[in-house]
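Presented as structure tokens, the chain that follows is alone, the form predicted on its own.
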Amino acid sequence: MIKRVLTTCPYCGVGCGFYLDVRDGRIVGVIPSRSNSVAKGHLCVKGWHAHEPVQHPDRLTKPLIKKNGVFKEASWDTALDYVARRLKEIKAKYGPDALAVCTSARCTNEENFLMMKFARAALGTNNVDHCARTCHSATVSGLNQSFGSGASTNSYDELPRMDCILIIGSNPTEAHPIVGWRVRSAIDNGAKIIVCDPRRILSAESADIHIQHYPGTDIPLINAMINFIVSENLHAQDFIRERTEGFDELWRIVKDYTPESVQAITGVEAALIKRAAKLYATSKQSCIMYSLGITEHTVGTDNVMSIANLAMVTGHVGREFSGVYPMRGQNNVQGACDMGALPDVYSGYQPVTDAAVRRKFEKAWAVSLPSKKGLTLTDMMTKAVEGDMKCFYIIGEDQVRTDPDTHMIERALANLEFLVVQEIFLSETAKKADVILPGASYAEKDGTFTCAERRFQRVRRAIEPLAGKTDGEIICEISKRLGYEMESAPSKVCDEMSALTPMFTGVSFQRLEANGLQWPVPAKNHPGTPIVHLGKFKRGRGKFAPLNHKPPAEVPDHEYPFILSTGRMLFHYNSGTMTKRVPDLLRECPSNFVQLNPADAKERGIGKRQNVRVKTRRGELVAPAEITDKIKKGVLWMPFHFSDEPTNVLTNSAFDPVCKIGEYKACAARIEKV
């Protein structure tokens, strides 16, 4: 007999719902949920195979302790006792800020809440962060400064009824396929599509306008669009006057960014910029969709604020069928941020430096809490290299393969006195651990995820944890050994989070059973909020940011004449620990490759699928060449999913000074035949 369990997809941030079919304690299939408000009965190719990695033979099921460089199996009590003892020793010797916690966008909201509580209440440090630092921390900082809230302004349901969708630095067809399907529905309904991307991605194939600008030139491109819109009197003057501030300061900068003046910087003809600007501004119902192509730059925060500038100058925000959609990469990266898995805030973005907020949490948790901001993940790694960080506790993230400049990350981890990794597979980061604690997959736990449209959704246990414990239970057992007890039952953790977080007051498992709720949900009977900033922005008035172009940290030169950019593919996900264990997905794309323009290939005598060596100032790797006119001359592009051919040995660890996000999307490179 088959038992059918409704849950939420563990891949990207779209938040599709499906059923796991279970027979005799094993998951045997996936069926999409027609009633799911996000996917409406659709799944991408990864979602259809989401059950396969769960019971893969490679799953970690026993705690492992490294002795003389070799992992040995241990009992749970032995491993947890050892971890707790080493955490106590390091804290006593160096102080709590020598320890850091890296929690996970792969884990539930409740587990992220527990992990940030563990760091602050049990360890006594605000050194807690997660992968949003390397993907959408620029969204949090940028949109918060412009609008007062660092999340999507509108809902997926509005996309099919848009008149115009501007996609910039996002590849929805491959990275967020179900949102890509929503965009396709909008096209079928007559919507016009503008795609701004250095590659001719699949979305560009069906776009009305494709702007193929150089990586790292988003600000001059957007400034030029604003320049044309205002010069042609296409801006929303009433909206600007009534709902925003700082427009005059913006115009003093933008007036010099004419479409003609930015042609040489962006590589885009002025006429095309003008067409795109007019189409976006004059369409009644227009929105902007962006992702890591915008955020993963040394000017990531500025890029996001530029997008906010464009939305506000046209009045395409703060109402239905408009807005800004930051497409989140991982299934619960929005939720991990919301839960306070960040060094400067508790759940609901309540500042750790606010004495009144801190007193509230101290009273609830019955413990004194640290008052200064913690370190970002970027700074944690730097401190580890310098010898000032002694211990990491990492859950569900593979920093060795997903963070920029792999060699620097390896030096950081090697310099620690103690590394604990909680994982479901033996990742490259786990291999460097002193202790590996076997975690639980999404199918083995209860809880919630929050998708990119701010929707809390239920995650439901389909099978028992293969290793015997959920991630939340592991965290709580270590905390108990440190002398601080925490409740591990997911529904009660959710209730605790809601009680301490005004914007989530109305969130509970019971209320989420149907189709979830979009935050803010400020009261027990509140229906949720599909659209934010209606009437006024959360910060009061939307704030324009006057921004000038700053080139990437590395620009092409004689030695490294190309711009290298990286991104995602349809068939794989992040470092591939899950998707590369699915035969159908691995068959479609078994290994890494580098895309380059035919003119660049001809100049260097490079043939189709010929092995080439890609070099940057940090490293080199060999991969076959994919010669395609879909990529601009002078630009190289590589995916980053392959641990045996790790693209991030090449990428630059230069970071945005505001949010400390790394510059994955632009670094200087060269390419040569092998």
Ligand SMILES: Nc1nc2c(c(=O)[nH]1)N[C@H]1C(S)=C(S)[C@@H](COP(=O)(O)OP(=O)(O)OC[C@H]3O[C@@H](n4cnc5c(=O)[nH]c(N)nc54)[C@H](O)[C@@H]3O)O[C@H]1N2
Given for the second form:
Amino acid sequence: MIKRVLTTCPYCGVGCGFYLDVRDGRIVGVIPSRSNSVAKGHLCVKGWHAHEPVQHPDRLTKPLIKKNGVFKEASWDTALDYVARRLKEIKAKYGPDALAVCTSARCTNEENFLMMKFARAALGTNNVDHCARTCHSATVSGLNQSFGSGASTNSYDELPRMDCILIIGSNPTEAHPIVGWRVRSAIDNGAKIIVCDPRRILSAESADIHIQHYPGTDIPLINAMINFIVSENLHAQDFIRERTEGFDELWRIVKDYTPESVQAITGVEAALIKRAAKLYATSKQSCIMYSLGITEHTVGTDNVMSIANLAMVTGHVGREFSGVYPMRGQNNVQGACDMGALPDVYSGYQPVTDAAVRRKFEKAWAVSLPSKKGLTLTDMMTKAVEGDMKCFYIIGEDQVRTDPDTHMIERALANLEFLVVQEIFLSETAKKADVILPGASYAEKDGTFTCAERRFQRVRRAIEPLAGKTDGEIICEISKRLGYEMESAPSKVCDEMSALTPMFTGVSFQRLEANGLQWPVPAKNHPGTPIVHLGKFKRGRGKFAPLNHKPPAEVPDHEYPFILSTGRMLFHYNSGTMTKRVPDLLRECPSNFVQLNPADAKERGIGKRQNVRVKTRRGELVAPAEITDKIKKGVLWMPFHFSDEPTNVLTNSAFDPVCKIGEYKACAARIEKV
Ligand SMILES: Nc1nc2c(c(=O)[nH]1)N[C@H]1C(S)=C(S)[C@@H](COP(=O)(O)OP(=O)(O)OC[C@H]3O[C@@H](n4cnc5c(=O)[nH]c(N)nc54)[C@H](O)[C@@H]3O)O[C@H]1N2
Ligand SMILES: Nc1nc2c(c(=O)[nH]1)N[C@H]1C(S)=C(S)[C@@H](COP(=O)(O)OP(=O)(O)OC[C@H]3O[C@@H](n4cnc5c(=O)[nH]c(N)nc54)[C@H](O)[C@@H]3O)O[C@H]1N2
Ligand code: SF4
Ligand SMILES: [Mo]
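Now show the form predicted together with the ligand, given that the preceding structure was the form predicted on its own.
Let's see the whole complex now, leading with the same chain.
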């Protein structure tokens, strides 16, 4: 007998729905769901194999306590008692702000709600954050300033009917494949595609225009597009007058950014910039899709606001078949932010510094709550290096492999008095822990994920937790030992969350049954919101931001003459803890590589697949060269999925001053033949 359980993919933010087929307590396969409104019966290669890591023999199933540098198995009671005792001791000795909780964008909304509640109510600190910091924190800060809400404005279903899609700093066919398929449908329906990306990615191959600018030059590029649009009178004057503010200030800056004047900075011909600007502005139904090529910069927030400028100048936002699509990355990174796993807000972006909001949570949780904003993940790491943080409780995140500047992160973790890591595999970060608590994968729990189109969708238990407990249950057991009891049943946590969060009032497991709900859902019978900012921006008027070009923190020089950028590929996922355990995915790409242009390879006498040493001011590694004209001369590109040749020993931890995102997308590097 096969039991078929409908659930949501645990990888990317597209949020495809599929069934897990279970026989005799084992998951035997994945079947796409045709009725799922996101995937409509499609899955990418990771989705088809999403059951394999779940039952991999490497799964952690027993708590582990490190003694004299060696992990020893322990019972749940021993491990949980020990963790609770150490948390109490550290809190008593140094105060609550010496502790921090890092939650997981791979875990459910309900678990993230519990984790942020645990940090605030049980530990007494707002030091709670997660990987959105390294990912789309610039979206949250940038779109919030421009529009008043930091999430996607429109829905996937509109994509196939767009006339023009501008894809900038986003690689949908590899990083959001089922959205990539929707873009393909748009092309089949006659849409024009503009790709702005330093590499000739697959979307660029089928695009009408590919702008191949240098990494870190998006503001001059977009300013030049706006310059041309306004100069040619292609801007949406009624929209600008009725729905926005700050256009004159914008123009004061942008008037100097002619397409000709930015040629040298961007490396792009003025004529191409003009063609792209005209196509985007004059198409009736135009949207912008962006992702980390925009956010992961020291000017990440500015980059995002620059995109909002372009959308507002042309009036391509705030209505159907338009908009700005920030392609959120992790399966539940939208949700982890929405649940308040951030240092400055509770669920629904309610500020911890607002006394009335805080009183509401204090009353509901029967506890007094800290009023000072907590630290971002970036600042927690810096403080740990300085010796001011004493304890991290990390759930489902592999900072040692995925945060920028690995050596710095290793120093930070080594400085802690106590590190707890809750993981499903022995990640590089878990290896540094004092205690490892075995968590449960998506297939072992009930709950919800929120995908990149703001849609809450159900996650359903297919098999029992391998280690006996879900991540939510583990948190609750530790909390209880700290003297603060929390309800752990996912549907009840969801009800508690919606009761405390005006924008999610209408969210409940029962209402999500069919095809989920897109937030805001401000009332019990509200049907959800496919398009936001209709008629009026959340903040009232959309706000233009006058922005100047600022180069990346590190630019090429004599010693380090290349710009190194990093990112993703189809077959692997982030730290690779899951995808490297899927034989079919590993076979497609077993190890790291560095892309470089044929001219650069020739100059240095580097042959195909020959090993090269890549060096930056922070570290070095050896990887085979992939020589390709898909990348411009002077630029290098590497994925970061391989723990044996860890790319992040190279990347720069310089960060955006507003949102504290790291600059993964541009640093100075050099290469040598090995
Ligand atoms: N297969 C797979 N899918 C994933 C993931 C994965 O690891 N593997 N991770 C998920 C996560 S967490 C996220 S956040 C998303 C990320 O999804 P994406 O942001 O789409 O992925 P990236 O490869 O990081 O970067 C996107 C593009 O930015 C370009 N780029 C680099 N520098 C610049 C620049 O300065 N300007 C511009 N305009 N473009 C630039 C790169 O060439 C790349 O094509 O993917 C999610 N989906
Ligand atoms: N060079 C470079 N580095 C980057 C980026 C880049 O573009 N370039 N992108 C950055 C971005 S956008 C992101 S989001 C980060 C991602 O960085 P991470 O969040 O560190 O990457 P993941 O591999 O998704 O790691 C999540 C961990 O959670 C574990 N896990 C999965 N599911 C569960 C669960 O249900 N419970 C528990 N307890 N654990 C679970 C996995 O085993 C894995 O070790 O990487 C960043 N790093
Ligand atoms: S596109 Fe994303 S959500 Fe869909 S199957 Fe692939 S990894 Fe999963
Ligand atoms: Mo991400």
